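The chain below stands alone, shown as structure tokens; this is the form predicted alone.
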Amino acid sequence: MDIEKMIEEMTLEEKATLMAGYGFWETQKIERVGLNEAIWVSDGPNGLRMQPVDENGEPIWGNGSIDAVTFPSACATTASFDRELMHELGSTLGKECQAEKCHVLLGPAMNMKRSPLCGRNFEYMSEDPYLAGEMAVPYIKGVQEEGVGTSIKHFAANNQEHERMYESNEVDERTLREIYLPAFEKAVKEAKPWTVMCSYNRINGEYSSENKWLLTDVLRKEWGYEGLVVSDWGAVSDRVKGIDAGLDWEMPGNDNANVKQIVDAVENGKLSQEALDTAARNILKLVKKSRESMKGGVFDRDADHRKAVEIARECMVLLKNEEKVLPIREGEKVAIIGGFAEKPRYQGGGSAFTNSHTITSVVDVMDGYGPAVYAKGFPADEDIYTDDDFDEAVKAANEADKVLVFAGLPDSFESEGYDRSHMRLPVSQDLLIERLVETGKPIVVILHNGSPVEMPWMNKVDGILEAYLSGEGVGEAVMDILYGRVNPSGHLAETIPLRLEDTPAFINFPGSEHKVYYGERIYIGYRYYDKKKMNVAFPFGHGLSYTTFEYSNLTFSAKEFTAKDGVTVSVDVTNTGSVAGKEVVQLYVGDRTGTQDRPVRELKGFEKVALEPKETKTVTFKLDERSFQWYSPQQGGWFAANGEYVIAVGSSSRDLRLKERITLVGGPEYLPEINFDTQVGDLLACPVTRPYVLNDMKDIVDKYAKVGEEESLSTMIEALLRYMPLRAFRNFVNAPNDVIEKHVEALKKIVEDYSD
């Protein structure tokens, strides 16, 4: 396949064409230049929702997608903190496309869980964007290593399903580059997935898929990404913007609705023939790796069956466990309540939605585990209850040693499609949950869900299973955990709040006149509560086990380091309990330096490793110059300043066992912005120009503060400097303008001098 030999032999129409899709799936073909075969896309990142199709390869509408295995959705997986895991899961999905042909899947969502609301934060992976990218580039690997490429999605800001396709999101650069792109940044540079899907929604005015910026300036010329940039279905506004801005393809097709304005506007000079060409390129070279790539295979269905419990057994979150009411020991008689026992939720609603293969329940497999007794006590999919059915669940946990409650969203609860307007659960099972705490029996809760929500009995239960939306494989899985022959390894991937009015998102979401305001900043999930030392439900990173693990030994390759070089952090872990587990090392970063607001902890390392009882290992961290940077719009780029940082590591934001004190040396300093109203205290705390204001501006300086020869301020008189424009020393002082506009342009030549 020729690629340039086609775009010179193509006509100005069939360069328009193949712009957009041929249908839901399909690449066009243009077979007048010998572009016979097109290739086809699927969702979903937890398994397979692709189109049948006939023997001509054409596809079969009315039955559904195929059958697939559904493995479990983003907020459980990334629960497991297990590269290792996602890219086996990535893997495992690659061969199923292989043996479908299918040639690009259309995932993984990487989107930040800004608020609890969105109704597909079942989909996205974390609050935290180092998580989300080191999560995401195993999976991109596992995939594309298989010969399938990936999409991942949505580029950017996609944090909320109410009015996604117009609402704009008014978020400041600094945000986007600290919160928002850094899962993307990570996964283009270092998995180089082969399409990137734009966002429906607008981002401060402009359509992401019409957002030069964005997929131009960012992604291409910063990332140094060469892929395709795909629409996501839908989201095309103005398609000749679009390919200016590179936006490569439009999905679905539309009949060739926009052929005739492509042309136009290249033909009146609108658009230029480089830009068309470009993306027609783009376009050509996806259909070519993707073509070469197919090899086949067998999709073994009981197999990836198997996989879907396996991978399932690593993700669940064990939140509470109170005297130790699990593992359930043999013979205990336990009561399983709840209709999620029976129909569990096991994945979200949408364009993630698969035909599951196999589906287990509780109910199904509970025979296998011990003496149990099963009551509906509430339904799985509606709020609804009779005193039947509650006194039925009630009269099976007096008869039980312990109570099993499975509870969780129903699925017209949260969807693609549209937000929660509430955090809380049907109002059914918590009625439920307190009339069996009434019983006084140990009582433990099992969650099916795809994002937090409140738990008003949860200090009254004595456990607490956080199973999220598991696959198809759940039961067998929950059980496997609730039964001890696995030790839950799971820690949480996002902060569990007490309430609705706590989170951070919530006097801006989902906002109002077609916009959303991102006031929190860079403040969302850990990072805001713990900026406000508040107390939450479960915090960022936690995850109970059946053992303990205890924390030693914390060491440094250096105490003093540069940014250049970074810094290297070991930690010895131990299992002190009696029975094998896993435990996910959190190291979190803290900025002490004071040169600009920031998180009060930040992740920027994590290790699951396995231990025996009794065993120890040590856990090696390499911090990069990223680890200590934020993102400075006024120096035009990533900035780490020099002084004081906090590494603490442990089991949870909020559990840190063990923290010291390093120095980063000999870095560029923070410099201010220089004009008229730069303030005196920008000036006297920046290292670079603090001599020249009580040197060279010592006239002025003596005048307002009377320091005379003093060779540093009093406080008193800095603090009343702090916050003075230069400016202002026309009023104080008397001092000319000339005379202030000199200090400006020999402070600006200082700052330039040190910037060169």
Ligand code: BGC
The other form holds:
Amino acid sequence: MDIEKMIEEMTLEEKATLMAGYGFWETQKIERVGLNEAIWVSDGPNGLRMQPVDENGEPIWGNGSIDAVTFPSACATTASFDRELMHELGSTLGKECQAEKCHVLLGPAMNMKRSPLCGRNFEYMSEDPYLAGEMAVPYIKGVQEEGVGTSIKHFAANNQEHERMYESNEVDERTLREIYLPAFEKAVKEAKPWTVMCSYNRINGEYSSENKWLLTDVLRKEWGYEGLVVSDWGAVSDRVKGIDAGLDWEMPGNDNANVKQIVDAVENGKLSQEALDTAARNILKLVKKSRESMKGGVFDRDADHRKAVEIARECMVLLKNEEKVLPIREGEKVAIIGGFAEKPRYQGGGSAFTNSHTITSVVDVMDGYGPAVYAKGFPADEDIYTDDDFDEAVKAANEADKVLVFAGLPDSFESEGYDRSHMRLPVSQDLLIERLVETGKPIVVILHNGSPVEMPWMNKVDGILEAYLSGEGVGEAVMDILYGRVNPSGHLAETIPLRLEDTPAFINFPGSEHKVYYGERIYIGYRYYDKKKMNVAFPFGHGLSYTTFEYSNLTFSAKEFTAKDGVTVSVDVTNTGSVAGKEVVQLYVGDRTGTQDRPVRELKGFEKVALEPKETKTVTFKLDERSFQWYSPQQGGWFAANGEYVIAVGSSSRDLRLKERITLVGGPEYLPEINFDTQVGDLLACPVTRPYVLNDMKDIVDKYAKVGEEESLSTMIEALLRYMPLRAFRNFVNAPNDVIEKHVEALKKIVEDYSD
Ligand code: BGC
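One more: the block was the form predicted alone; return the form predicted together with ligand BGC.
Then the entire complex follows, led off by the chain already shown.
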């Protein structure tokens, strides 16, 4: 396939036709120029939602998607904190795609969890951009190493379903750069996804599908992206503007609805031929690469079901385990209560919904674990109950040694397409749990949900296991954990707040008059709760094990370091319990230079380590300059102040076992912007400009001091000058304009010389 020749030979109409897909999942063929083959894309991200095709390759509609294996959703897999597991998941999906002739898998979905109410949180990875990026990279590599493309989505700031195709997210650049873009940035730079899917929403008034700053300046020019940009399905408003902005491919196809517009725009000079050719080239490059890397294979559904079980076991988070209620001991009689034990909720609704091969429920497998009886209590799909069902459940509990309650959110409570309206479980579930507590039996609640729920009974039950939406093997995986055949090792990739009203975006979510203000700015998730010193139900990074871990020997390659060299941190972790287990060792960095408004701590490293009883391993983290930086729109880039930073290592964001301060030296100083309005305080705060104010502006400053009845610059006068613009010396000490201008010019030169 000679791409340049095709571009040369295609007519303007043909190129315009190529700009959108053919139908829902395919590229266009332009047979006249030899483009005889199309490629197929498919959702994603936690299983294959491939459209079945007939013997002619034409899609068969109406029967759902192919028989596939449903793996745990991203809410669960990210909680594994296990990069190798993500790679394994990616390569399994890649092989499935090869077998089913799917060229691009539409995932991973990596938007930030801004509010627990977002209906699609189950599909998203985390409230922390570093974690989301680190976990997306191996997934993408895993898929692509199999010769299948990925589509990181939804670029960018698609953090709610409410008005998702219209609303404008009003968000400042620092917040975008530090919170909403870095996971995409890491994925682009380190894993080179074949495609990027732009989001539905607008950002500061501009649709992502038409946003040149986002799709060209940031994505391509700054991050060096070379793949294709596809629209989310139906995200295109102005196709011509989109092509100019860097949106290559519109999906799904629209029966050539935009062809005339594109042709007219090129003919009347509104759209350059070059921009159209660039988009055409990107589409053809993807077609060529995808077709050349197809090698076929076998989709062994039973083997992949086993993998789904294995993956699920690594993801579940043991939130609470009082008096070692878990694991269930041999011979203990258990009451299994709750409709989710029979009809587990294990995947989310919408485009990620797959047609599962084999679903194993707890009721299917319970006989293989120990003496147990099942009583439904409440259904899994509705918020209703009967007194009889409640009485039967209470009776079963009274006759058991321990009670396992399988609770969660029904499908109708959370899905793509709409947000949750509250953070509670169905009333029937909370009511029954309270009644079961009254039996005095040890109670363990197992949650099946894609996003946090309020747990009013949290302090009254003995154990809580967050199973999330853990794929079609949920029954086996959950029972393996409950019975101790597998030691839980998942940790929270998000904070579980106590109540909805505590959450950072509560006041601003989901917006009004088609705008949503990101008023909490960089303070989402634990960044917010830590800054406000708030209690939460379970903190970010939390996860218990059936064993215990001790941390010791925190060491640094240097206590003073430069940003360029970074610093290497190591810590010893020992399994001090009696069973083998895995610990998620987390490293957080906190800026203590006092120079900027920054989060108390931010995750900048993690490793999952497997340890036999009494075994110790040394875990090493390499912190690069980005680990210390914040984004300054004023300085036009990433910036870290010289001074002290706290390095804290531990088992969660609030279980930090070892801490120490290290010092960043030799970095550039933060420079004030110099003009007539520059505040004197900013000049005094900067070591580069301070000497000029003290020496060369001494006359003016002393005159000002006299107004304040001081001799010269005292602490008091310095405080008064802090917010005074240079121009105001005109009013307070009668300084003429030309004198102030002379100082402005001199200061500008000092700052410029320093930057050079
Ligand atoms: C979703 C995407 C999905 C696409 C195709 C859209 O509604 O937002 O995540 O990949 O549909 O199904």
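Between two forms, the rigid core is defined as the largest C-alpha subset superposing within 1.5 Å. Keep in mind that what you see is a predicted model, and the values were worked out from it rather than measured. Residue numbers count along the first chain shown, from 1.
- Core-superposed comparison between the two forms: the CA of residue 24 stays below a 2 Å shift.
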